[in-house]
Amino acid sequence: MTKTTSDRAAVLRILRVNSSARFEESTSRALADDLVAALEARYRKVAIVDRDLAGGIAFVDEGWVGANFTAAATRDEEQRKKLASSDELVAELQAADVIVIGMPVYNFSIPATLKAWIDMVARAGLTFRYTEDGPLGLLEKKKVYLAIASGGVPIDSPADFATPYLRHVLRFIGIDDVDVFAADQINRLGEEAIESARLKIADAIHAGPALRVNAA
């Protein structure tokens, strides 16, 4: 389900993607409302579409495969169907100036709800596709935060296998500019790992350099 927030001379376009399983006291989501409520302070002019995955998510099957490989030209409205919610989750992506990622780390990697979304949305022309050179990310000039949370996995260590499989995703489509905010050990450091990662999140917003915002 999703919720869009804005107002009329609305420019900086934010999409939250939370995977969490939990609500009331996930950390990740957390985060990720510590960096939309950063954002919204500094830039003030904002429109917010919200995609939380913890309501479940389509993932590919044989149906949404030879939907997706046939020419949308061609497509039966069986076919159209199938894609209809993929459809909508590319353009969620695709209109966004800025991408904030909830993500807590479950058995060293991410969340099952998230990887079907990085399905639905890493679609060859759509937001990639195949040159002589190799894949293309399409998606350029966009920002991503991930807000990371994880109980004993350090973030980008040895035995993290979460946040360098969604930098190479995002790379992929075309998003190289990603800064991890990360609570990570949680159940050895606490409070204060969380605390250290939101005074991460407040400096990098607020005294960091300005985005790239659009006209309404």
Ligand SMILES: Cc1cc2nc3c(=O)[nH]c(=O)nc-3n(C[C@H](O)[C@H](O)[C@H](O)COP(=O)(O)O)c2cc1C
Second form
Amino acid sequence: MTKTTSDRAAVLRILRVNSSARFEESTSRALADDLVAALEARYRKVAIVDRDLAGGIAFVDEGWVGANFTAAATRDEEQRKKLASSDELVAELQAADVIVIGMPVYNFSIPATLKAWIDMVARAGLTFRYTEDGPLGLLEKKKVYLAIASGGVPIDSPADFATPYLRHVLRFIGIDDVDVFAADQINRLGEEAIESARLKIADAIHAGPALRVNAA
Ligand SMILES: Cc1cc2nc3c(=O)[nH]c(=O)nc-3n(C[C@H](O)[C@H](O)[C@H](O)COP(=O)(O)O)c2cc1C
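Let's compare: the form predicted on its own is above, so bring in the form predicted in complex with this ligand.
Expanding to the full complex; the earlier chain stays at the top.
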């Protein structure tokens, strides 16, 4: 069945990207789930795509670089295959209205899987392009909710290389509307940190300004 524009326009398309290596005990996953549940409650019609990075993700390698820097029209079969999973990740991102990212702080930065995801979606000509004035992000009108968990590092402190980096690279591909919900310093604050993030999520989604739903 072909969906009409108005059908599509009514559906909030959510991409949930999780990067914790843990499942049952993961705080960042729980917060990402809270965000998605709150979005479902508010917008009713949502389409959710899950991209779980815990199972592994391809790294940039020599063949990938060669394929990526070959013009799309002249790529051979092997090069197209090499880029297939990266193309899929880019398409998921392009299709989303909202991206919910669950991110633990690992060794003061983002998990390696999330970095690998960024390497796969930061694609010249697809998610950014070079202009005379410098690089220009090509993803438009998207919102990111970032659910962060940390053991000891206070978010946005000098020891937090995760949040500023992620904000920077998201801006690079065109996404500057990023709301951060952090259960940080869990080692010291325990449940209090998690509860505080949960309350902020409930508040922001239920009472915050309505999100744009982009017609495809
Ligand atoms: C490999 C690894 C490295 C970590 N490095 C840091 C760190 O540098 N700073 C920090 O505050 N917490 C660090 N932690 C603690 C996690 O950020 C914390 O346990 C968080 O809750 C993990 O997210 P999750 O609950 O979603 O799995 C680390 C945890 C692991 C497993």
